[in-house]
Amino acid sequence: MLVDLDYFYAQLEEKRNPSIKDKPVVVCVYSGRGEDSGAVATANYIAREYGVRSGIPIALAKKRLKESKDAVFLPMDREYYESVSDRIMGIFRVYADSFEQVGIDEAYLDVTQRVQGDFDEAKELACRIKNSVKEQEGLTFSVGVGPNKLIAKIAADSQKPDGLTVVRPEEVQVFLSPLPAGRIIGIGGKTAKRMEEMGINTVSDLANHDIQGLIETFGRVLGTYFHNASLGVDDSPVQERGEVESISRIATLKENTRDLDLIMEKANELCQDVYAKLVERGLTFKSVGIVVIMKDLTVHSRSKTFDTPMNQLDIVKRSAKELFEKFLNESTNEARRVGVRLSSLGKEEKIQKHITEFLGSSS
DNA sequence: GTATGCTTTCGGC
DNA sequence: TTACGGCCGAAAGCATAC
């Protein structure tokens, strides 16, 4: 099954302040620039009414709230929403055989072995950890459970919020044949866009469609899942996810600019956040990249990797500056978001630590 | 021919 | 009228190694 946290930043700021759960709520990420310069993180459902969602500029979001005077912009609080979700991550895991979670607000539950394979069980479970996260967090979710992790994502999104929907298998193809292909995880607005080209509009125009040419258009991985999703198969595990593969941080510039020392000036500061973030989880870098979204919103990156795993801050500024260098001379526009990512991570130990001696020393 | 690794882009949340 | 974040993982496309 497919757990999902209701519109989860903007459900907690109404359990922080009860007082704003009848009003439009609409969680911001303030870039710093203007007043509302800056993009919408989530909104509540009274907030979505007024067709407000996720990513759309906070200006535009205003506009559209206008006439309900009493709507409510908060800025993210990040840390507080990881705290939380671990919380409630935890209380999902003892639920399952096997646990993997998907983002801050997503995990899936392989609860094969302790139903048995019964669906009806399923959806008693589903009942029991609903009441248990309402009890011991206040908060609500939406659930999907099906015969694999495809069919239990498209049953959460079917019914929400406070959704709990069941797909057995003797019902997915009625189930997904009618949907639009974009139901589909994987399948975004451009890649929707492509299908429709294809004459492609709903899962079952997708499930009639030659796979080899889906194959020529989509490469062969995303051609055969897309095929093989459209009959509703699909036989990933639910599985455990390991350690972070990578670590990034991203903001906008006061103002646009090609300046290499104005962009350093931020970008210094990405590259201690990133560092700080390795240390804290005992990691090494092989990668460092930067990102830079231009005024036109393009987005740019470029990246160098290093033949040993490396754990400096030096390391890390000298090569983002060497690459913003590099970037500048290619380019003729002007910045306007500069970001910092370190990855190939692995875990500091021992032996690395000698390699890193025996160079330091014999340099 | 297959496996592996690196760079860049895509897109979900 | 326009407006525009900050993360993350996955894949394509390419190069290189065996």
The other form holds:
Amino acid sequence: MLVDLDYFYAQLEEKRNPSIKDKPVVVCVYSGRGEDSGAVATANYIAREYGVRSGIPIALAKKRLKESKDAVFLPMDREYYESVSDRIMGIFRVYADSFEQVGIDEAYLDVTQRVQGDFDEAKELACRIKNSVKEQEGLTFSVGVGPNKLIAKIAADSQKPDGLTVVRPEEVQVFLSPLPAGRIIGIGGKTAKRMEEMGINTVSDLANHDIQGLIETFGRVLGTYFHNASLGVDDSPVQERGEVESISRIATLKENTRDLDLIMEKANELCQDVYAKLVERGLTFKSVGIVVIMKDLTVHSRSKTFDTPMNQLDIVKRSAKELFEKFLNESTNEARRVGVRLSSLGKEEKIQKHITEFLGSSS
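Right, and the form predicted alone of this protein, after the form predicted in complex with the DNA?
Keep in mind that what follows is only the chain, not its partners or any molecules around it.
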């Protein structure tokens, strides 16, 4: 099963304030530069009818909703959303043989043993899970049930909100064939356009296309994946994810700039934030990375990797400064947003000795 909590942030805001449930609700990530500066995180289905989608500028969302005088725009409350997500994921885990959370609002559940491979039993189990979450948290979610993760994901996207779609093994080709090729996970706008130029519009077209031609166009890994996915083939297991792969923070600068001192003023705050998370989880890092979103909204990243695990704040700050300085020397554009990331994480049993260093450095 793939379980996908419906328009999660906006649905939580509706739950917290029922008076807005029948209005267009838009949850936003504000940049702090002005009342309408930032992007839409999610929107309820009423707002979506006006063309409001995740990722579009807040100003554009307001323009599209200008005829709806009761539209509600709210800032993200990440802590609240995460606390509810944790409780719901706990409910999902109870029903799964194997569990894999893939986002704050999405998870895979392998229930093969629990239902003994019976898809009718799986459908009944999905209904019980939906009822359990509805009773305990007052929220709805959509479920896709299939013979593998790929089919379950596509099925979950087929009926929203509060949907339940079951695709049995013998129904896979009938289910997939008429769908647009872009419904295959991993086929974005540019890839779909390239496929259209190749005469591939539906999943059926993709399945019937010469695999060698796909490999020549998209490379061996992607070409083979697209071919297998079009046939509904996916052998990836549902499994608990290991340690957090990275810790990162990103923020908007007060103004677009190429001034290293202004950038580092914000970046040092981000360094302390990610380092605090590192210490809290008792981890080390081997790689420090930066992200720069430019004035023209292009995204760039740089990283520095060490031979041995590190856990010192001064190394994080010094590495970030080196990377930002190097990047600015290579670019003529102005930075709009900056981020810092620690990756290649590992456990550090004696991390405690560095807590005092962190506290002292951040005072």
